[in-house]
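Presented below, as structure tokens, is a lone chain in the form predicted alone.
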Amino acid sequence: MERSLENRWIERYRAWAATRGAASVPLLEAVRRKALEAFERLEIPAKGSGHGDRYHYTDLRTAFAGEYRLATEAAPASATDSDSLPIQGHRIRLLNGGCGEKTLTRLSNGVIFGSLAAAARQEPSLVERYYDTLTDPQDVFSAMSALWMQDGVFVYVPTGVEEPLPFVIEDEVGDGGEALYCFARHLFVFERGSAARLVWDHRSRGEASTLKCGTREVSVGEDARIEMVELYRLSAQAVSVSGGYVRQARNSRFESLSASFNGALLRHDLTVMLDGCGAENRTDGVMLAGEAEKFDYTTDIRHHVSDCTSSEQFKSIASGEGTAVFSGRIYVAPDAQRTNAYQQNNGLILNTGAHVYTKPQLEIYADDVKCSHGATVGQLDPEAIYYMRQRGISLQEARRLQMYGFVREVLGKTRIEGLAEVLEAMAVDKIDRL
């Protein structure tokens, strides 16, 4: 593949990598260099299936080769009560990537919370174990978002600690009229039998363009419990790419919620490794993709040790020319034995303008185990319309009333207190404009 558009970025990079001077902090130079190195040989990906058909349906390339300006480092305003989401917490705001003072925040109990490259000055012996440990180095977000980084969110929970206050991550981008792109690096540390609760709200300030490009790594230590939600709210001219990556050691449990309401393109890689014995995930999501929407979800669940479980549910509607992916993998090592892998995949369309794809896929190389997986594509049931249109239930609400309750199964299984009610009205909300 012709490397125009790559070459154009490392340029971009060194223009401004010239210009940061002494602001460096030499544990992320470190990465910085290696990262470097990487995007010189790796590709941005076209569409299509010359990467293993991760990319068959999204165009990330084109997404790449927008004009944006970089964002700068400005402090973000506090939120308003009407953006905020209406839970308490302890809160992290991040504005285009970065956490404006880059402050740490430390609880009695030893908790640390905030800016990323506050943690690797002050604390970088623990930034550096864990940080940059669990990527793929063939990733080629992972590269770029490194190499770009400016800042990201940082939550450390020290062993034994069940922190009660959920934290929520206020991650907006956009400011003004320019289109803008972002790149962060995030890092959540729980050791051993600590608990935590997490809320991510990705939202746009304005309706310009914007390109935001984040990875996070996630240790999930010995026997944790660790909850994790993410919602997006961001604008219809908004492009957001991401991968996450989840390490679980012997008899953790760690579940997490995405909900995709609004967003031009949204496009999320994940890959879980239960490392540990008994380790239990459980990974679920919900896509309302409208007029022109695309959103992208891939997951690959690794089973590398025995008598671990992993649960996937996954409710996707499109309309308009909206699409929703879906693809997952389970993968079983050839000593995973023990193994309960379940894999769910459902997606309604409105319309014949609309799109919603699936591959739900299972590597299994043990015998010993009980792997499920299904998907189903179809539309609003009529059968269930006519039942409610003949006790007097118009059409237009019989339509809604089948498309909530198809998704509230999946956005209530949270367990962060008040955060169910908001999502499922958020999800009415989008319904309405179906």
Given for the second form:
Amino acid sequence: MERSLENRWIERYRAWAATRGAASVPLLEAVRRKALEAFERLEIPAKGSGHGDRYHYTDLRTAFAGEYRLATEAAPASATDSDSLPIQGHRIRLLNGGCGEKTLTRLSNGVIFGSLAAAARQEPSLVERYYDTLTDPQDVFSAMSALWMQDGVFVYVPTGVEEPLPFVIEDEVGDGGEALYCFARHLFVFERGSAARLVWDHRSRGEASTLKCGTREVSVGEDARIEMVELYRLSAQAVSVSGGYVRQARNSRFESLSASFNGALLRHDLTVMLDGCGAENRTDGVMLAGEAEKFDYTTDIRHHVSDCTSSEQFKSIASGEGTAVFSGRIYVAPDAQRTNAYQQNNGLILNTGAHVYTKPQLEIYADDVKCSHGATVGQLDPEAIYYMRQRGISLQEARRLQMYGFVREVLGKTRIEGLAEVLEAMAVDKIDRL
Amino acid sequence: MEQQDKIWDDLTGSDYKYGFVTDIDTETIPKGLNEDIVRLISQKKGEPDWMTEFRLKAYRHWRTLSMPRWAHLDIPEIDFQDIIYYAAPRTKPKYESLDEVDPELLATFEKLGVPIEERMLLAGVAVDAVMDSVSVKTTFKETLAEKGIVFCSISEALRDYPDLVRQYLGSVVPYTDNFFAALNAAVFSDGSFCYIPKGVRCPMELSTYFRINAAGTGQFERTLIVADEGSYVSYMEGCTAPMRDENQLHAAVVEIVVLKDAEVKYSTVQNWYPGDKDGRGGVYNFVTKRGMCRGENARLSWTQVETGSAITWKYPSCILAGDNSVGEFYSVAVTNNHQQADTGTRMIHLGRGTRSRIVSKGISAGQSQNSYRGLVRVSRKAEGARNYSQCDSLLIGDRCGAHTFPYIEVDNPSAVVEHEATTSKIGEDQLFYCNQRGLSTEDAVGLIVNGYAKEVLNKLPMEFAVEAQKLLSISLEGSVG
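Could the form predicted in complex with the partner chain be shown next, to go alongside the form predicted alone?
Zooming out: every chain and molecule, the one shown earlier first.
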């Protein structure tokens, strides 16, 4: 493969590195050096069957080919509150991958949250123990995000602490009219027996073209119970490439729900490593792709040890020229006996021109397992529509009701107070535009 | 439990029943592949110029390609220059009656359980026996000829029906299709050609036996079946190879053209030599099979029982171009010891109201890897297309792998596509239930495996179903009894 694109990015990096002072944190710099080495041999994947077939339907090479400005030290983030989620919680504000003042908040129960750069400075031993430990060395996007990261989110919940309030991450991208790239790395550490909930709100500021590339690492300790909900409501020019690595220890429970409402191209990569016996994972998602939107959710649920449970449910609707891709893999390692894994993807395709692609995969090397997946692609049920119309419901309303019912099953799974209603309202709003 | 372990052990201990080498003089050409070899093959077969040109074009294209690596297979490097690309039994090329056939050759078929005479008498099957590369014996040709059915080797067809061959050869699997299809187009030695004229229902099952015999020779078969409007044919293909230490390459191409209202059933029982217990030897089976339903209401059904080969790379596919055409794929794939299989199908829905159905049953034992890989694509224009896929995997033993890689691509809003897959082992409770009723664990496993594969075995023609069941037992011998 010709490397002109990669070389352009390396040049861009060198130019940027020359202008940077020595102000940065040694820990982050060490990872940055490693990332540069990795990036020099990795490639930004083209669409196709390479890279273990992870990019079969989505071309990310084009996304990284634009001549955008690289978001550097951002102006202090003063997030616009008008769009804020009506959810009680600890707020963490990001603008273009930066945390503004780079501060950490410490609660009396030992919880620490805020800027990853600040944490690397103030809690170096803690950050060092976890930062860049879960990422795949072959993952070009985690290397790129480590290379250019200025900051990111850091959340630490110590042993045995159950944090009652959710963390609300308000992650904005865009800055006036300028097209930009921004990169970030995020770190979440949940110690043994802890419990926490997070809401991650991805928003755009303005309508300019943006590309946000971020990688997060989530370490879930023994018996910890974590729930994470993400919603994407980016502008029609915004591209997001996000990678997630979750490692679960013994008897831990990690639940995630992702709702893709708006954005030009949303690519999610989630790798879950079930490394402790008895760990439970639930990964759910909703994708509502209209116009020319392309949403691609790729998961890799890795059962490394025995007696773990995982379940996945993804529902997608595509209309206009929209594309919804679900590509999920369940991997069961040799000797990961008594694994119970389930995967389901249902797609609705509303008109000619829309696309639904699904690739649910099982890769199993142990025999005492219960693994299954189901995938369907279809359309609204004409009989149900007819039934509703007979009862005086307009065609439009009947269609809306059916789509709403279709996605509600997934959106209603969150237990964060008030959030399900918010998500459902957003879903209805989007459905009306499908 | 201990008894069960013993059964799993036994299961990897089953030896290949068809391992023997026939001592017939074979005429071969030098090892390796270049334009001269391609010309030589073409010349030896006395082919017309356009055919030589076709081969050369394919060869030149092949040189630009590299081995596909996307399958879930661990394929050792293959030295394509270390293969003999042509081997013909050095006996008289044609026989009038069975007496003229080399008795040793007949004995080989005997050992294989291909009773030509018996089939002629009892089953009423016309057998076009292909040994190494040249078709040696074609039977029942006259009966078929009365109906206007052409069933002969592809080299005869090139001589007698050049226009038909030229019209359809490469129309479903062009030489540009993939690495192995290009290689096959360049060097194919022989194969079968079948043409069913308009409105004719072929009165008997057509059958071909493939067999790799000479050491170090690759087998590059090319099969072309054309079912003209409103016709029907059921075609059976069975494969065995004698035991060999080094790996042998088999890269066949099967093309099927189904015209309006016609129906083709293609059944395969494949038990090439799978290698020994330690994964030494065995056939590499890299096959491109594809059919095109060209006309309205055309039907194509693939049924395969795959028990052999060290490595299987095979995706019998249907291109559903005609409106309301139907594609079916039924598969049982068994892997044992160190076998690897990556097999499945592609259903490409192009026409309106097209339907397809996929039933795949994988059984992995020993240290084998068994993957289903399938694509269902519904194009923009395929109004009302319908697909149902079911892929089940059964694991026997804890050292093997079972994988499922379905691809579903829907671009039409009226399509309904469903896919289901499960992976499990034989339930302790099922075994216990059988044991309680006086069945030994071996019999119970046999019963369960047979029941599991029944849905597919039922689709095979009668003569084959019996053999397939026997093969299942041999492949899983020890556990099945």
